[in-house]
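Single chain ahead, by itself, as C-alpha cells, in the form predicted alone.
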Amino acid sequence: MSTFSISKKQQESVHILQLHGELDAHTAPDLEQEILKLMDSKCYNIVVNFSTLDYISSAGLGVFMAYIEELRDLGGDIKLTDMKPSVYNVFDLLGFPTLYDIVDAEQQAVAKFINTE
C-alpha cells in the first residue's frame, strides 16, 4: 500500500498543496478530492509543492490534466514547484513543462499569482 498525504496552507489568495510520499493509482483520488474542494470553494490559484513527493505515476499526472483547463477557464492555474529530479523527469518525458508553469521554489510560484492580481 502506498503512503501518501497532502498538507495544505494558504498565502493570500494562493492555496498550496504539499504532496508527501507516492502519488499513484491508489492515491490519485485523494489529490483529485483536494483540487475539487478548492474549486468548489472558488479557490482557483493553486501551487503544488513536490519537495516531499518520492514518486508519481501516470494516474497522478492524469489528475493535473483533468482540471487544468477548467481552472484556467475560471481565471486560475496550477503551478508546480520543488520537484525532485526523478519526479520532474516523468513530467518532462510527457511534455508537461510546455503545459504547466514549473518553477524551482514555492515562493516563486506564489509570487507569480500575487504579482498578477
Second form
Amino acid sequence: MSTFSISKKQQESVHILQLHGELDAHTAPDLEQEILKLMDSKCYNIVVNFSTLDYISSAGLGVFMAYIEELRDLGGDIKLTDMKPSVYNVFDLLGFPTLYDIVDAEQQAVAKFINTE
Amino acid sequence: MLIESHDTDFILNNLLLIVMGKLMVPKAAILLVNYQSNRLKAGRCKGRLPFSEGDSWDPAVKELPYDKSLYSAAELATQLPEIVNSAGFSHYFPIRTSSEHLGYLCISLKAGKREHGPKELEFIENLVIIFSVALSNSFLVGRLKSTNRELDEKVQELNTLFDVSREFNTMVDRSQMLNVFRFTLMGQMFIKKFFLLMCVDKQPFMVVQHGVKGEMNLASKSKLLEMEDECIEVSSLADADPFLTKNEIFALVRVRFQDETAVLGISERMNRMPYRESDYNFLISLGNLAFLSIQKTYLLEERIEKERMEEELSIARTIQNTLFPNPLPKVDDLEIAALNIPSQQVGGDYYDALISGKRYLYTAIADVTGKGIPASLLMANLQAMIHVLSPLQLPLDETTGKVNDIMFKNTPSDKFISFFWGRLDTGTRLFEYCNAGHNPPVRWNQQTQKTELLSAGGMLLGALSTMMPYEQGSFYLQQGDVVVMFTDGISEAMNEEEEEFGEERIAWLLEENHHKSAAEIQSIILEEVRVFCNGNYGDDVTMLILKAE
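Moving on from the form predicted alone, please list the structure of the form predicted in complex with the partner chain.
All chains and molecules follow, beginning with the one already shown.
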C-alpha cells in the first residue's frame, strides 16, 4: 500500500500543507480531511507544498478540484508549489495550470497571499 | 539558425520580415494549407490586408497548384478565395517539400507599385525553399509533440483507471468508494456537477451526486435508464427533465454490465474544454468500474442482511418451540400424541394441550393463513389467549366468540385462523368442543365402530366480528375412542397428480388402526402422507391425537 502523510505549518494567515509520499485514490481522503479541517476553522489561505510528493493520481487532483471553488468564494485560494517534474506533468496533462495558481517556491506563494491582504 | 528552430511562428515571422525588407514589399502574408480540415489559413500577415492572422477559408485545398516555384496572381485567381484575391498580392511562392504542399508566401508589388526584378524573384524562390524545409521540420516536431502529449494523456488515463480499480477491489465501504469515484471525476475530467444513477432493489436510485440540486422524478429516472445510445448530449434530447437542464448537465453516458444499466450525468468541464471521444471512452470505463464495484457492495449488504434475517428466524423458531407444550401433559387413562413440522423456519400452525384446575384437559389446534413470521406472530397471540382463558373454565362457545372478536381486531382483513379446541373433564370423560372453521377432527367411536367428524362451531377466527354465536358440541370420550386433530398440511398434501390426501383417507386410516396407540396412529398417518406427497408437504404439518384407554 502507498504511504502518504501531511505535515502542517502556519505563516501569518497562510496555512502550509507539506505532502509526503504518494497521493492516490487510497490516500486522497486523508488530504480531504485536512482541507476540510482548515476550512472548518476558517482558514482559507492554503499553500500546498509538493516538494516531497512522489506521485499523484487523478483522485488526488480531484481533492483540489472539490474545494477550490468554495475556497475562492470564501475569499481564499489553494496555491500549489515546489512540484517535481513528474508531478507537474500530471497537473499539466490534465489542464490544471489554467485553473490553479502553480508557483515554483513555497515562499513565493505565501508572499502572494500576504501581499494581497 | 532558422533550420534548427522548431518554433513555427518564429520561422514564419522571419520569412516575412526578410522578404519585406529585402524587396521593399508593403504587404505580405503566409497562407497555410491544412489537408485534414480542408482549409486555407492565414498564418502570418503583415501590411494592410482585408483579413487577419488566424482567418481561414475552404477553397478546394487539394487542387491548389504547387508544381512551379512561382505563380502570378492571375494564375491562381480562380482557385483562391475572393478575399485573398482582393488583398492585392502580385506573386505567390508555393511553400512545399518534395511530398507535400504547406502553403504560399504571398507578396504584393514594391511600395509605389513597382515591379520586382527577376533576380529578386529568384532570390525569394531560393529563400522559400530553405524556409520550406524549416517549416516542414517545425510542423513535424509540433505533430510529434502533440502525439506525445496524447500518449501521455492516455497513460495518465490508464494510470487513473488502474489506481481506481485497485482501490475499488480492496474496498467494501460504499461511501469510501463513491468518494474515490467523485475525486477521480473531478481530478481527471474537471467535472464539477455529476450524478450516477443505477437500479438498487429494482428502483432507480442516485448512488452519488455532486454539485446538483433537486430531485428527478421516478418516471424520468426510469426513462434515463432505458437510454439506447452510449452517449447523449442533453441539448439533443427533445424532452429533457428540468433536473438535467437546471443543473447544467451537459451529457449522459450509459454504463452497462450484462442486463444492468447505469447512467452517468456530467456537466461541462471546469476548464471549458469540450469532451472528446476519448474522454467519453474514459468516462465509460470509469463508470463501468464504479458501477460494478458499487453493485458488489449492495450484493454484499444483501447477503449480510439475509444472514442476519436467518439468524433472527432461528431465534424466532426457538421461541415458537417453547410455545408448544413440552412435555405433553400426562392424564390417567389417556394417551396424547402431537407433532408439528413447519415448512419454513417459523410457522403458523398451533397445537396445545394443557391441564387446568387439575380436572380439565384443554386441547387445541389452529392454522393461521400464510406462513413465516406474520403467521407465527398471530399464532403466538392466540396461544397467549388460550393460556389466559383456560383456567377460567368459561363456556367454550361464548369464549370462542370473544377470542374471535379480539382476533378480528388484531388481524388485517386477509388473515384468518381456523381453530378447534376441546375440553375434557377427566372425571366424567365429557369432551366439549368448538370448531371455528377448522378441518373437522375425526373421532373413532368405539361404541358404534364408526368414525365421525367434530364440526359443531362457527366461522373462522378473525374474519368478521362475532354476530352468530358459536355452537359447541360434546360427547363422552369412551374407552377405545380416538380423536385425531390435524391441519390442512395433512389433508391437503398433494401427490404428483395434484390429488389431495383428503379427510376420507384420514378417517379410513383411523378405522384401520384405532386399536393402536396414539403415537402409532400418528406415525402411520404421517408416513402415509409422506409417501403420498413424496416428502413435499408444502405447508406446515400438525397433528394432535387423543386416545382413551
